[in-house]
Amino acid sequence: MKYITFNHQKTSNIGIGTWHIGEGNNKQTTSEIEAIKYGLDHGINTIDTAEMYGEGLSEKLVGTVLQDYHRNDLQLISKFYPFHATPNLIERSLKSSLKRLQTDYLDLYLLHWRGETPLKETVYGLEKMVQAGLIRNWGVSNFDLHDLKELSDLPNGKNCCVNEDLYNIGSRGVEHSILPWQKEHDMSFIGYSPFGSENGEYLKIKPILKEMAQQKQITVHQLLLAWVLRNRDLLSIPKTASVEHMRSNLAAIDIDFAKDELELLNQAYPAPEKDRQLDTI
């Protein structure tokens, strides 16, 4: 396992994503629980969930798993809907999430995406939750550079510790200005969906990926995850619903690229030369 400094603490460079986790039958749920436990038992110490995922079902499953582990050893992240972004609704959503997760606090609580509530109100509500001891830190998700700058200029806006955006080899827009800006402002970055969306909308698998994976004797999914992790400076959140997939993700951590391999991938999936609209799923 490799670790990075994330949210000012030592964190595994991959976390456990939980989108659609906990929504299936008993057999599927058992497989998902086994996968999460396998990851935690092999060095992963971060779980990413949200009240949106299965309308709380994912949080419930994670809460069940957490009972077998020391809470302080893990970093738990959840997110709230933008229509719950007023101070009163933030508190209500947070307490509901904590109940489902069977924990007294979150390490990070994120605004899932920007809505109509003024950011000033949302920041005020999140700061109240920090003061109440219900969250240690807070952040945002699906924010572009304009949003981040606006947030930073607000009272206590600089207390935002994390921004979570879509990031994979087919969605590299964050590389142009968002990643450099966050690094300059000491704000951690989470990249979600390293394998793209489920319908492949944001990541077309080109022949070079299959050819290189075959040459390196790895799977295409392992290559995609290893590419996201190549600079050892961010947290990636791959969804994992089976022990087999979790083993595959863990093995990807140790995969390296030669300079010429990265050049070939850059030719097939060019880095952005200017800011563009943020990809979101």
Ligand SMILES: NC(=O)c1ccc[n+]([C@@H]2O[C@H](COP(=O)([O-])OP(=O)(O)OC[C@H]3O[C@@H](n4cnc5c(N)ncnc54)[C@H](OP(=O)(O)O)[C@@H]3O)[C@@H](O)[C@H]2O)c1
The other form holds:
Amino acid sequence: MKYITFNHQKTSNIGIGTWHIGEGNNKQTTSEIEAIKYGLDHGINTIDTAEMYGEGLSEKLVGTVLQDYHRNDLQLISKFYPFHATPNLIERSLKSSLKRLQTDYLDLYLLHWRGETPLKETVYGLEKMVQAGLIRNWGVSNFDLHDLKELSDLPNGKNCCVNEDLYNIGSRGVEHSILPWQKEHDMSFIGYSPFGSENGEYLKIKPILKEMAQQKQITVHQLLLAWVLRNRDLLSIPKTASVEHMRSNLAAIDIDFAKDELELLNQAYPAPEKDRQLDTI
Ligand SMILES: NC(=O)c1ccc[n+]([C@@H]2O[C@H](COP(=O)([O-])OP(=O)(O)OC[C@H]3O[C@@H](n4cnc5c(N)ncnc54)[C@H](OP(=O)(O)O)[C@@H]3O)[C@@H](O)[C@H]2O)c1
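Let's compare: the form predicted alone is above, so bring in the form predicted in complex with the named molecule.
Up next: the whole complex, starting with the chain shown before.
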């Protein structure tokens, strides 16, 4: 396992994604629980969930798993809908999430994406939840550079600890200015959907990935995850419902690339040369 400083704490460089977890039948649930436990038993200490995932079903499943672990050893991240972003609704959503997760605090609470509520109100509501001891820190998700700068200029806006955006080899837009800006402002970055989401829906697998994976005797998924993790400062949060895949993802942490391999990948999936519209799912 490799660790990074994330949200001012020592954190595994992969966390556990939970979108669609807890939505299936008993057999699937058993497999999901085993996969999450395998990850936690092998050094992962961060879980990413949201009130949106299965309308609470994912948080419920995570809450069940957490009962077998020391809460303080883990970083728990959840998110609220943009239409719950007013102070009163934030408090209501948070308390419901805490109940489902069977815990009395979150390490991070994120605005899932930007909506109609003025950011100032949302920051005010989140700060109140920090003061009440219900969350340690707060952050945002799917914010572009313009959103981040606007947030940062608001009262207490600089207390935003984290931004979570789509980041995989086919969606590199954040590299141009979001990652450098966040680094400069000491804001942690979470990259979501390292494999392009369920069934790779949001990522085109080009032949070079298969060829290189074969040469390196790894799977394409391992290559994709290792590529995201080549950036030592960020947290990637792959989702899997299978112990076998979790094991494979953990092994990807130790995969390195030679300079010429990275160049080949850059040719197939070029780094952005200017700011583009943020990719989101
Ligand atoms: N903030 C946001 O707006 C946002 C948006 C999207 C996602 N997220 C977060 O990011 C997490 C990850 O993103 P994601 O769920 O969209 O997708 P992802 O992690 O990119 O991909 C998940 C898919 O990859 C498969 N997979 C995982 N490991 C594998 C392996 N070693 N070999 C083969 N297949 C493998 C999974 O299947 P199996 O389950 O069968 O392994 C699943 O189909 C989410 O769960 C969520 O927590 C956040």
